[in-house]
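Presented as structure tokens, the chain that follows is alone, the form predicted alone.
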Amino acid sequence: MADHWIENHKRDSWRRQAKASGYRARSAFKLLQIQEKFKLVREGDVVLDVGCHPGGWAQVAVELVGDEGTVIGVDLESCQPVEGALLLVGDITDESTQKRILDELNGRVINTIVSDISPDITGNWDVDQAVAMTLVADVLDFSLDLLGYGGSFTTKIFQGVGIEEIIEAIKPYFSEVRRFSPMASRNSSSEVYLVCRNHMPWKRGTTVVRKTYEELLDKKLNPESTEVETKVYSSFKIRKKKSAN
């Protein structure tokens, strides 16, 4: 199986084309196939680059930006630098990596945020998949207030539960949020793309997208535990939680 696996690898047509082309892996043609229909990143733009090892995002992006734009990454895994990008390894959640970037940006909003980042695999698919939901969340709330008006934001997420319900509470920040599937995918891969485009500032007030995340989820999964109106002897209506037996 394992033979099978690396044989087929090896006659990846993309990954030929990413070797041919000086590219790191065969996701960055994602990225350009990405960048080819949204238009996302323009010349001296800022960008952070979120799970950027191994370093394939970030010299696509460095080729999008141009001499006067600025590429950050970051990823829990060092790779080989990347000329004219700046790659931090760290946890994006954590507060001493998100303090390096805040250092590095120096007061600059970013224009568009791209993330390739997944959770390490455990073999279990609602235990991988919740982590991952979670972790696109995580670095939302982290991001958000730093990208600018009309930015954009693309990160890969996974078919699944939890799909609609990251979707719903990303969508009030941005005016157009949409899935895509670039064709240097994998046949075989449940990865989707998620495409939020036009970043509304004054949308983001005080909000924790995971939380909102984490309700919406909540409320799908235990659809018995549902809001109901009490009536009371009063002028006025109360609303509370009602588990149904």
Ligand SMILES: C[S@@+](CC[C@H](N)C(=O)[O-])C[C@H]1O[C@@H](n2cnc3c(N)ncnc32)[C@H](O)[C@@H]1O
The other form holds:
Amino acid sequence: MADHWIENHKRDSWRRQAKASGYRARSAFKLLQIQEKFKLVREGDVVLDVGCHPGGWAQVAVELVGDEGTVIGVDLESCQPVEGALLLVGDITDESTQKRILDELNGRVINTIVSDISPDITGNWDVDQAVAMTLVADVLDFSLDLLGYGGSFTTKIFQGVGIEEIIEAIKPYFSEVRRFSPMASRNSSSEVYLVCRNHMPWKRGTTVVRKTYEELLDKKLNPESTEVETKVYSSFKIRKKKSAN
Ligand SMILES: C[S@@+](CC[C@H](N)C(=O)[O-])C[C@H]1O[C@@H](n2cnc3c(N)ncnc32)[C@H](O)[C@@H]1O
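Would you generate the structure of this protein in the form predicted together with this ligand, following the form predicted alone above?
To see the whole picture, the full complex is given below, headed by that same chain.
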């Protein structure tokens, strides 16, 4: 009970600070703290903000990229405008939304992708975790091909089943993949941020993070199966296993 009170108090404190500083959401402090540690966003960058509603991260991103930069946000829900950002409404996994992002980019590469995406919670922990992880993989599969050399990708993930596998699936495309828990998210939630730096586009032919992730997870959850096949999806080999009949 006491712990719960302290957590709520911390959350309220970030909320109060967000209000006082003009940010729409306390989540703005998470991006600020990630930025402070990793220096991901630079002036003039093109930033894609995935799951941008209500716009806290977009506000921070606009400040960081400055007048020469570009911030494109996307969310299922519409946001109040953020000056200096283009905030689209749509499902990031939907082809029509992806096309709108491509149209807006008009051939430019993205320097920084930040994703705070959270699917709707059903209350069934296993289902929620599976949906959240798959969504992260889908966001990667769409956006990695747009990320320039040396760029970064930061995403919220939730501690639990599949976390090691999603990290393994992402690793070949970046020289550094780290977990980070900003002060502003150290509450009761299991969220953690995966900060992937220095994108190495030449490491892959086709981006297939979701497929790699699902095969790694399958291998973990079905250790009894027999190894039958190997496939190269990127710079490393995935050993595919088939259950023994
Ligand atoms: C925690 S909020 C983001 C907060 C935001 N970073 C801010 O600072 O204001 C997570 C958002 O992810 C969005 N989301 C969930 N699934 C999505 C999807 N498939 N496509 C786009 N946005 C999605 C939700 O609508 C929600 O607004």
